[in-house]
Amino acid sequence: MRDNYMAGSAANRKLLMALRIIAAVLVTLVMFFPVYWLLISSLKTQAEMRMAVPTFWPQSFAWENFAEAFRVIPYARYFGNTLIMAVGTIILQLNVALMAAYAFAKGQFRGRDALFLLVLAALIVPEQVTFVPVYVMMSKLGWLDTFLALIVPHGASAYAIFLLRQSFKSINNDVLEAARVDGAGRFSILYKLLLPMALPTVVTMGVLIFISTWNSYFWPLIMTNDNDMRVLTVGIAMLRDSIAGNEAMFFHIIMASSVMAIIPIVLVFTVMQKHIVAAMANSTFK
């Protein structure tokens, strides 16, 4: 009798893995067909995207469809804006946090905790709430259609300090001891000896703002007007519009607009796999 239960307890989970395994296929493909469709429309010509019966596989693959792309659009122009905030902000961002994460974890100051909780209240505050202020800020500036009211806005993120700051805390303070008494400042300490140990979280971070600067729509789309100064987001959204009730004619150069903008994403996140990885198994939210 023993035997038998084993045997369908056995069976059970067996079955039971197998069940898993299935759902996480499926799961899988259904998260990845839109980049599937995507990539396959990109490559397909004109008249196949306008066939009433959609195909699953271009006929012929259409590679001029990405030259055509910089043709319709200044898409040159657009993906370099794109990448001058993208990386703008990541400098100003990380260099923020990491300081306010050095003085929320390692400093010690009247009002440190209750300045820390207003920094966690504001991951509760949409952007469409403060864009109206920032946006008269701005106007007031000068800055609006110029890089600065692109990056300067977000320069500090809440949700980067506070994993800074919980990685920060996971350090002995000995170590910061030791580096004062061979006499490092602040500014070595944090760049010099902090940094590198927490380099895992630090390039994560990095990553996340990343994906998050280079998506972005909403804030570019209300801080510029000037042609020149539109990111990839805006550039390919308002091709969309300047086609409307037309799309058929240009849905291929679209498609292939688009998974021209998401390849530097996947190829961020490629090269910092190993590091987002590392922090992921460091993780010290404690």
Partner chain sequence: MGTNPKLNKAAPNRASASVSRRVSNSVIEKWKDFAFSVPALVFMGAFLYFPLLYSIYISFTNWNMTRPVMKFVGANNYTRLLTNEEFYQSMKVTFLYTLMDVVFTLAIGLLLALLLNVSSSRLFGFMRGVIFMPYYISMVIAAMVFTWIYNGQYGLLNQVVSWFGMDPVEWLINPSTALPALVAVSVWKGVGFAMILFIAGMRGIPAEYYEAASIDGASRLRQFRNITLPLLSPMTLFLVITSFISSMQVFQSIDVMTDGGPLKATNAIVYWIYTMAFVEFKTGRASALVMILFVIILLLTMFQMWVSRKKVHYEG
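Same protein, the form predicted together with the partner chain this time rather than the form predicted alone?
Single chain only below; no partners, no other molecules.
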């Protein structure tokens, strides 16, 4: 009787799996659709964008939209600015976090855990709480419209310190002790011993910093006013504002600008997806 039940369920299971695959493929297509729409819209001509019935495949590929993006806005400049902001933030934030994680994971000093809690508490404070005073500070320092205002206020990330400290804590103290006996200083222990051992975490952290900085909008919007200092997100949003009421004339250019702006993210994401997912799942409870 039990065997019969199992046999019936094996056939059932095959059917269920087939249905499951079909459902999953459909859902994936729906989720991918806006990206598809972005891609094909970036390749349509202005006339095709303004047809009464939208086309699902470009009549002809209007590659010139991409060149046009460079003419309508200083696209190369925006791209470069975004890259400098992202790379600068990665370098600063990672080094500050590496040092702090070393101090909080392996250092011996009074008040260590209390200070670490103070760092962690920063996770609760949203960006909006600090932006007015920081704006005033930046303006007093004359840093508005410079990369300093875009990078320096993000020097310390509680999240990065937290994750790196986790991974340093799992490294055995004997290894550090042996290096110390050999006369290694703190910097060489940190950068030549701990960093290579925690490399997967450090690289994942760098990628996450890259993505969040590349996509950031609120901060660069407030800290920059000069057109030459804009980053991609702000530049693209402004492009839309500048043609308000006339959007349909320019949306193919906006779409082309957007496609070029997400290429670095999609590349990085594709390569690093596994590590990113692992880091996400790790940071929830512990």
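In this text, rigid core is short for the largest set of C-alphas that superpose within 1.5 Å between two forms. Note that the coordinates shown come from a computational prediction; the quantities given were computed from them, not determined experimentally. Residue numbers count along the first chain shown, from 1.
Self-check item: Core fit, then Thr28 C-alpha moves 2 Å or more between the two forms
Solution: Shift at Thr28: 2 Å or more after core fit.
query = With the core lined up, does the C-alpha of Ile262 move 2 Å or more between the two forms?
reply = No: Ile262 shifts by under 2 Å between the two forms.
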